[in-house]
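Single chain ahead, by itself, as structure tokens, in the form predicted on its own.
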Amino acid sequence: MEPVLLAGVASVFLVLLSKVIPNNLSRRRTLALDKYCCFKVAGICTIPVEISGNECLFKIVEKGLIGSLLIEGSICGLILVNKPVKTKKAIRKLESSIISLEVLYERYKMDKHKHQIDQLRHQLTEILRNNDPIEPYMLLLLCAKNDTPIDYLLRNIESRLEPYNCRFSLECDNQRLSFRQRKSVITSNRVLTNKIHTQLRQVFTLSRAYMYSGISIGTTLRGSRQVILPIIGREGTLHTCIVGPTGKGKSTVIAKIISRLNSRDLGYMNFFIIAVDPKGDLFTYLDQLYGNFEKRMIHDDSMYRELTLMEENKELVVYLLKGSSEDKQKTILEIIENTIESTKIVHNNRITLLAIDEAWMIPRTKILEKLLREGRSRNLSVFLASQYPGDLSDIVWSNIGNIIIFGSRSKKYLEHIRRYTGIDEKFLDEISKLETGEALLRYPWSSTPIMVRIL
């Protein structure tokens, strides 16, 4: 591939990725790096590092490490060159490699050989299906931040990719950019590029969340980048739905969200938090979190309410509905609606957060749908948690912004997720593999979800 065309490809990636990382390189910093190794594309000084090694590229793409490195800011761009290979030649090469590994596995019974055989068979299947074999080569473009030594940047990348037997080399020729032809993995062009594009979409999806006022709910599953749950943006408040089977952590997440609204990150905001708990789990978690705060209990014939005063500009009211009749629960919902309306009138700048755990147990009334529809005009953000997406009406789903999806292998559950959430179907398999405390987060601006480890 000619150098001019390569530079053009690099520009496309860097123009997009420069929106994710701060582009504030000083002239002095760029000149200092020019003396050693600086490849400029789209006005950004980068350090090009070629990665190679048998199966290295396939492994890091398969495990999502390209996306996590971009998200964490270790690299600011990449150049991917897919060298076409004749199908017959690719099949012969893969079959030969599989036979060699099978001999090794029979002799030594090592798990790594078995894993390599499975990978190569998977690649062979995809090539036979798509008839598009390639040998991929990749340059990672490291960002020249501050006066950080190049050796330090390289060591950081090497330490992340060391388990995958990758080799690294600097490409510091400013006159032209070339790839040395090394023995590399043969794989399917469609499969490889689709996975990289998915990871890039996740980078841009996550970066947009930082434009909102929100709270941290955890870190990326394949990395340590903080994941933000947006609550308020330029267009107003956002509603959130949390779905998952019993025991996956829905009540815990709501409790943590409420507690983090009291953190320093959003300390300047005036919050009025109303929590509705039909079952009792959320009440228990909040009592543990705020047991040291001043409380007072109010009892009457229509409701049981516990009021917890948190800070001067934040207030939490918890309604425990366990054991209440349906009529009493409807009465409480009417009281909540009136409270939200009066709060908007008295405190114009106050944000109200309504959190409802186990929403499927709440009586079907028009109040909830009305609050969701009028949320922005009332400075209201609603959080709903339920076991199945089908527990909530189509009107509710049409007004939901963020969706937190916990894992399950239930076919009924996965079918509901596919129907109601709007995420790409290829992520349904990921949902079935999620462990307790892990979830997918779908933002309203993208069907590509972020895999999150809830903290």
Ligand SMILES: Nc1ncnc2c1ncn2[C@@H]1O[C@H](COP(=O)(O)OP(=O)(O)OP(=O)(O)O)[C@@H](O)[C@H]1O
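Numbering follows the first chain given and starts at 1. Keep in mind that this is a model prediction, so the values were computed, not measured. Here, rigid core means the biggest group of C-alpha atoms that superpose within 1.5 Å across both forms. First, how it differs from the form predicted in complex with the named molecule.
After superposing the rigid core, the C-alpha of Thr237 moves by less than 2 Å between the two forms.
In the core-superposed comparison between the two forms, the C-alpha atom of Glu135 has shifted by at least 2 angstroms. Ile423: CA moves less than 2 Å between the two forms after rigid-core fitting.
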Second form
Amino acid sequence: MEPVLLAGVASVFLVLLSKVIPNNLSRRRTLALDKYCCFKVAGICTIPVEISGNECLFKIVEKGLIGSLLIEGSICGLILVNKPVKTKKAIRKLESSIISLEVLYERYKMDKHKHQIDQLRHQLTEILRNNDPIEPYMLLLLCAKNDTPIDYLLRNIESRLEPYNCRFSLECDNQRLSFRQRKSVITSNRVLTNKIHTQLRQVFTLSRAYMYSGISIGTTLRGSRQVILPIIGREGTLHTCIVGPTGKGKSTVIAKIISRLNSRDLGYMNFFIIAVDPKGDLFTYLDQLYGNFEKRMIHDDSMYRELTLMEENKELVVYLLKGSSEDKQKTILEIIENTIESTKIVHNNRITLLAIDEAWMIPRTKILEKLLREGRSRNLSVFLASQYPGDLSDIVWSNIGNIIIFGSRSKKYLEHIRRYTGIDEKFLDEISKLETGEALLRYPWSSTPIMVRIL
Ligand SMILES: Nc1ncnc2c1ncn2[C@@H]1O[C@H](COP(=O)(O)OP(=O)(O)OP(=O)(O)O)[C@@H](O)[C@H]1O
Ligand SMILES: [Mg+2]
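Since the one above is the form predicted on its own, can you give the form predicted in complex with the named molecule too?
Let us now look at the entire complex, which starts with that chain.
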């Protein structure tokens, strides 16, 4: 046995085994279980479910379902056994399957046969290219948490995988779980393993955010796992950039973040929040959110309009700069800089959050770059929203931790995302499919972004 990856993250554990030949190739394989029909891994009752079906494995890997099932917590792990096959044998087997399907297609002209032929041809090309054929064998591990009935877990996973022609062969009888011999599939080791690795990376990426103090910004797009935006960790605060075309939800997400800052997730912390709004939307959203707030003040003068709110552990000042000249805006930025400096001296146990909507409209001064550079060690977390990544300078980008990326099909926008955000290029395509309120979240520790529904 050669374990390639064995890792544990909260209740998620992943086991990926390579080059392991199952020692029992009899028609029925069995596994000894305890009296509850599960085997224990780190004290967790675990039920292995073998998935089979000609196309099932390929389809669920292709659709990214392994990653999302792990992220959602529907499965808590998997065992993948990549059994090597001789190249000649693999080619023979694939070619004979293709011929049989071609005969069927000739006779019935069914799309599903055509699709299967294309898929097998693709497998054949990959095997010839990589010379690494395998017969993959996968067990999904269901974990019974809080006495969830096993039948319920099984039904749940069966219904999720139903559209992919997956079959489950699972019988739990006399404390033995038996798997029926399934029809094997052949594929290239490199192709399958790369795809699964990408999905596993997303699981680890998401799990790491739980090590930070942060707030929930929504759920995974194709699941229901909470997505955390980290704000402060052991190394200091994190800055966040929000990019997206008009109307996609930038101001909304800032308002949501601000309104949740006194949530229990951030425990005992005190917040001083300064929101800068050159356009008016953020001011309106916050004004609506805090509409019935008792301790609120509105201050108007020729320079700006200011809304101040005090909550239990939160003080919020919103500057509406609409209509003020560049000189006035510069003066306000200086006031903000001084306020942040003095706050640091008076309250060193506070987190200051500076949120700037439509950051491209703010006059370019050194103040912002200075705050970004020095802020991390001074409990200052900066949030910047803008339409194009290129609106912000390289110095700004080099100090940004989290990036929330909204969707657009614009080539120019996608090119900016590629250039500035460092996300893995294979996710660029996903950006063009995002709807309003949906985004990719790139954490500072990974180029693999998480797809999130902002709630
Ligand atoms: N998470 C969300 N879920 C559902 N609808 C949303 C969400 N976020 C925004 N919207 C809808 O989209 C509209 C525009 O949102 P918002 O003003 O936040 O976009 P924006 O990106 O800031 O746009 P602009 O660049 O014009 O300022 C909102 O009025 C709301 O109806
Ligand atoms: Mg806006």
